[in-house]
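Next up: a single chain in C-alpha cells, the form predicted alone.
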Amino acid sequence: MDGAAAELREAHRLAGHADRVWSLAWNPAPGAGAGPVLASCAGDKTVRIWKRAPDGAWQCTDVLEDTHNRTVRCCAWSPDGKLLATASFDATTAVWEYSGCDFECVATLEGHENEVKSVSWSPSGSLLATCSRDKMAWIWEVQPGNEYECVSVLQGHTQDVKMVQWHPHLDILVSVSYDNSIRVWADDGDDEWHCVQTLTEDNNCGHSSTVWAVSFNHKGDRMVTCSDDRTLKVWDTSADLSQPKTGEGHESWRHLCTLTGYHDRTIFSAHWSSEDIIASGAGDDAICLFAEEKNSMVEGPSYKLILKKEKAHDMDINCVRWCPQDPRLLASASDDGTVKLWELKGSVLD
C-alpha cells in the first residue's frame, strides 16, 4: 500500500435482475481453489449466483427461481457454505442446498404471518433466525434430513422486524426494527430465548428512527447499526450476555459513538470489513467508507469517515458487504436493479 488517497474503484457491474435488489450474500466457505461466489436477491421474486471466471469477469451461474412467489428480501450462507437461506415477502424462508451442479430447495420454512425480511444463520449453523413484519422474530433449530423446528418466538418489538443477526462467535441474537430500538436475546440455559437487553434512544443513545441493519466486527466486540435517522451507532458488544447473569449489576452492551452528517437520507444498510472497515449505503445514493482514528486523543472510541462514493448507483442503495476472501471487495446492491462490485483502493488505515 502506498500513500494514495483511499479510492473505491467501480470494477464490475453485475446486470440481470428485472426489478429492484434488496440483499447480498458472499458464501464464506466457497470450497478449495474456488474464487469468491455472491448471492443476490431481489423484487423479481429470484436469486442469482454470481462467480468470477478465470479470466477475472463476473458471470451468472445459477438463477433460483419458481420458489418465492414475492419480493426475496433477504439471503443468507450457512457457516459452511453448503446451504444458502431466503427470505420472502411470501412469508416463507427458503432452504436452498448446492449438489455441486446446481441449487435445490430442500425446506420451506412456514410460521410468520406475513413479510419475511431477514434470515441469519448462527456462528455454528445449527440455528437459523428470521424476522418478519409481524413484530416477531423465530429461532429455528437444524434438524437432520433437513428438517427445521422452530425452538423459539421471539416478542418484544412493537413494530416490523428489520433485520436478525447472530453474534460472530457466540449464540446472541440482534434484532432492529421499526420500532427504533435494538434487542439483544439469549438462551437461559435450559432453551428458553430471552430479551437480555433493549438499546433505545431514551435509554442507551440509541437511534431515533427506524434502525435498518446491524453488522459486527470480526471478534465480535463491537457492533455498528444504521437508521433512518441518517446516524451510524458504533456499540461495545463485549459484554458475554449469552450468560445468565442473577442479582444487579450485570454486564451490558454500551453506547461507544455516533457517526452522523455522512449521508443525507435513510442508511439502509452497514458492514464491517474483516481489516476492520465500516461500509454504509443509504438512500442519497451514496457509500460511505469510516476506519477507527487510531491515536484519537478523545475520550472513546471515535471513528473517521475515509471516503464518501457519491452517486455510486442511480438509486437507493439497500446493501453493501464486503467479501470475506478479499477484504478490498466491496459489493452493492440497488433499486436500480444492479450489484456494483467495489475495489478500495491506495492507503487506507494510516
The other form holds:
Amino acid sequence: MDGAAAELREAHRLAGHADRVWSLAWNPAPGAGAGPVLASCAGDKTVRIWKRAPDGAWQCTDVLEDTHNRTVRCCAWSPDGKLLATASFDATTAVWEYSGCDFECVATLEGHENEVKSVSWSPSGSLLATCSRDKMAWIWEVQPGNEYECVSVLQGHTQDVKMVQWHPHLDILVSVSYDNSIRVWADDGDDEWHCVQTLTEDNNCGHSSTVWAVSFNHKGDRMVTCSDDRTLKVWDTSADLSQPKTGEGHESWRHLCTLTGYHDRTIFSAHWSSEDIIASGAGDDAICLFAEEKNSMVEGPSYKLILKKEKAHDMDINCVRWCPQDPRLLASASDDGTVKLWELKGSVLD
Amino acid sequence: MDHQPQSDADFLEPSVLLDETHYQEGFKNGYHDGLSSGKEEARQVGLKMGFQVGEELGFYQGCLDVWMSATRIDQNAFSTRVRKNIEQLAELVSSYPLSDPENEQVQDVMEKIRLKFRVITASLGARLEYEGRPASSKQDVEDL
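I've shown you the form predicted alone. Could you give me the structure of the form predicted together with its partner chain?
Once more the chain from above appears, this time first in line as the rest of the complex follows.
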C-alpha cells in the first residue's frame, strides 16, 4: 500500500428495487472464471441478482419474483454457491437452484408462525437455519431431491429473533434477538439441539437493547454483534462449544470489547472481512470500518476506527457485506432502495 | 329487651329494617337467579371448550392413525427422524390431561403438540393444518 489514508470510495450504485433493500449475499463460489455475484432482497417482494459486465458496469441479470407474497427479508447462498435461500415475511423460506445462469425455485419451507427474519447455511451446506418473529429458530437438513426435514426447533428467546448465523467451521449456531440476548446452540450428536450459552447484559457485558446482527471472523475465534444500543461488541469465541462439557471448568465465549460512540443510531449490520476489517452500517446512514489495534497495551484486543463514511446512503443502512473474492469490495443496502458498492483504498494498517 | 322510652333511632328502626329485609330478599333472589344462569352459561362454555379441545386433539390423533398405518404397511414410508417425531407426537397427545381441565399444564402440552405437528408436516412438505385453531398459539380460543 502507498501509505495514503484509508478511504471508502463509492464505486457503483445499483438501483432497481422498488422498496427498501433489506439484505445482501455474495455468492461464495460463483464458478471458475466467473466474476462476483451479488444477491439483494427487498420490501418489493423480489430478489435481484447483480453481476459485473465486461465493461466493468454492474447489471441486474435476474429478478426472482412471483414466489414470495411479502417482503423478502434475507437471502443466503449455500457454501457451494448452487443454492440461494430466501426468507420472507410471508412466513416461508424458498430455496432456489442456481445453474450459473438460471434460477429455479425448488423448495418452499413452511413452519414458522409468522415473519421469517434470517436464514443461514451451515459450513458443510447440509443444514439450514431460519429464525422468526415467532421467537424460534428452526434447523433443517437438506435431503436428496430438494427435500428439507426439520431437525429441531430452538426455543429460548423471549422475543423476535433477528438473525441466525452458523460458525464458519463448527456446527454451532448463533441467534440474536429483540430480547437483547445472544444465544449459542449446539447438538449432542443425536439431533438434540440445546442452548449451550446465553450472552446477556447482566452476565456477560452483553447488549442493553435489541441485537440486530452477528458476524464471525474467518478463523471463527471472534465474533462481532451490533445493537440498537448503538454499540458493537467483539467476543472471544475460541471455545469449542460443540463439544459436550467434560467435567468442571469448561470454557465459554466471553466479551472482549465494546465499540461505543461511533454511530448515534441503531447499528443494523456488521460484517467481518477476510482481512479482519469489521464494517458496520447503521440508522445514522453511515458506514464505519474497524480493525484490531495491534500495538495495544491494554489487556486484551482492542479495535480502532479506520474511517467513518457519513451519508453513505440517504436513509438507514440495513446490511453491509464484504465480497469474498475481493476483500476490499464492500456492498451496502439501504431503506433508500439502493445497493452501493464501495472500494476500500489506501492503507488500513498501522 | 329493654322497654326504654323510644328514641328517634328506634322510631325509624322498622323502616330501616324493612329496607334491610327487602335488600336481603332481593339479594337472595338475585343470587339464586345468578347461580342458575351462571351454571347454565358455564355449562355452555365448558361444552364449547371441551368440544374445541376434543376436536383439535381428535384431528391430530386421526393424522397419527393414518401415519402409523402407513408405517405398518411400509416401514420406510417415513424417514427415521420423521418416524421419531410421529412417536413423540403420539406420546404428547396421549399425555394430554383430558379429565383434568384445571391442570395448569394443558396450554403448555397443547402448544407442544401443535409445534410437533408443524415439524412433521413441514418435514413431509404437506400442507396440512387443523383449520379450527387460531393462527397464533397465543390467541384466545375463538367462538365457534
